[in-house]
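Have a look below at one chain only, the form predicted on its own, in structure tokens format.
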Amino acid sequence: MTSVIVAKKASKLFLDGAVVAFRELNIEIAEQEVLCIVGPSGCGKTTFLRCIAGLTEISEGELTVHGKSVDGPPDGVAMVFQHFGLLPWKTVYENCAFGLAMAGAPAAKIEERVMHYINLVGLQGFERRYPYQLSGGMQQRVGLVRALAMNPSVLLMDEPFAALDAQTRETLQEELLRIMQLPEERKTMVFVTHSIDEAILLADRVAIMKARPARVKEMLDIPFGWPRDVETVRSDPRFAELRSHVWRQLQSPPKKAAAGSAL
């Protein structure tokens, strides 16, 4: 399969090398693959995502998206943030349409795409509401619609459900899984999470990261194919085995940390 995202000995350093986010990462992510990244806090997971999105540059090595070096926001890449990132003075519809409007899309196209995804995630009827009038789960749905409306080929997810209560989190996991399995919505996805269960449920592969400076400790293949049903996956004996394995890998005593850290 074609590799969409390729990192070769990619490193990100801050303060002239005093702070190391990640060092010599080697990762290849195939077209329409879902890669979940788990690892200790501060090991550079979010920084790696920001580098893919072109929001910050790597310091050493290579990082390409669709074969082109990342030196700014790449075409076809959208990111969903942990803390929603909604504009409080704009309505649900205006927030969802923001990216398309900034790209200069015609009003008719904006309405078509935004309303399609608003309906897809169950936000119909809330188009004229403001973020403060929504629950946390609904705000995150708005963030997801804003990204999906751009029709990205690559979707970056930075712990998008971490701030939600457990029930809402599971509901949105199921919603995302449902959307991912629609043939027209299947995308290359990089999903950062602290939840082992979430990673196993959503991923084709799970990258288990070492403590800072981050490197890939293990790349774990997930044996559940597509289409994927939440209850079927959770009740499979392999789910518990995988969860225990990832937990043990994350709990392995880390080497003495290098000076500096980064989120």
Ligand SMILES: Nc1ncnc2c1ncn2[C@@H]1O[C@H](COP(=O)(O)OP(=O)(O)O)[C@@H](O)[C@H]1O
The other form holds:
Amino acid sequence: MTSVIVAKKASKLFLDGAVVAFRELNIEIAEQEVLCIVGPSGCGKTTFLRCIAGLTEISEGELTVHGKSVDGPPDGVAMVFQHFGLLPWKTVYENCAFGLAMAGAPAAKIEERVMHYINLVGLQGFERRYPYQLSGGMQQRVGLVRALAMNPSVLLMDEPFAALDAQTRETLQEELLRIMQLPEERKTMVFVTHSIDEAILLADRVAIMKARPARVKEMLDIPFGWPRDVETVRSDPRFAELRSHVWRQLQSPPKKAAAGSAL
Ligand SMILES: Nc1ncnc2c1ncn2[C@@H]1O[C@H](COP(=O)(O)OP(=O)(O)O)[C@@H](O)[C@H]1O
Ligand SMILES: [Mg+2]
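Please give the corresponding structure for the form predicted in complex with this ligand, as opposed to the form predicted on its own shown earlier.
Zooming out: every chain and molecule, the one shown earlier first.
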């Protein structure tokens, strides 16, 4: 299978090497694969997504998207942010249209695509509202429409549901699961989350990261195939096993080593 995103010994250092976001990361993500990344705060998850999106450059090693070294935002990559990243002075419609407008798409095409996704996520009727008039869940639906309307082949999601209450979060997980299984919406996805359940629900593989230095501690295959739905996955006995396995892996460093650490 073709790899869409390839990181080989990729490192990202800040402040002349004083801060290591991640070091010698090796990750290959296949076409239409969903990779979820879980790990402690500060282990470089956001920075890794930003490097894939071409918003910042790796310091050492290789990072390619569709076979090309990333040296600026690659074609076909869209990102959804934890804090939505909407423009408060623009309406829902204008926010959704923003990426396409920046790319110079004609107005008719923008309208067709934006309205398609507004309907798909249930935002119809809210086009002329402003972000402050929407609930958090609806604001993130706008973030999702803005990304999907670009028709990306790679979707990067940085804890997109972390700022939402538990119930809204579950609703959006279900909706995302439904949308990403539409044949025309299958994409390569990298999804960062702190929720183990969310990772197992959405992923083909889960990268369990560790901090200091940031590394992939385990690359875990998720045995649930496609199509899948929330109920079936949650009621599968393997779900509970995977959950506690990931939980244990994240409990690091082991208690003995932690005693002498500065944390
Ligand atoms: N622009 C920056 N300048 C300096 N250090 C940064 C910058 N961005 C991130 N870092 C540092 O890099 C590390 C990884 O950050 P980040 O990618 O945000 O982690 P995560 O998303 O896993 O919580 C942290 O120690 C953070 O403080
Ligand atoms: Mg982060």
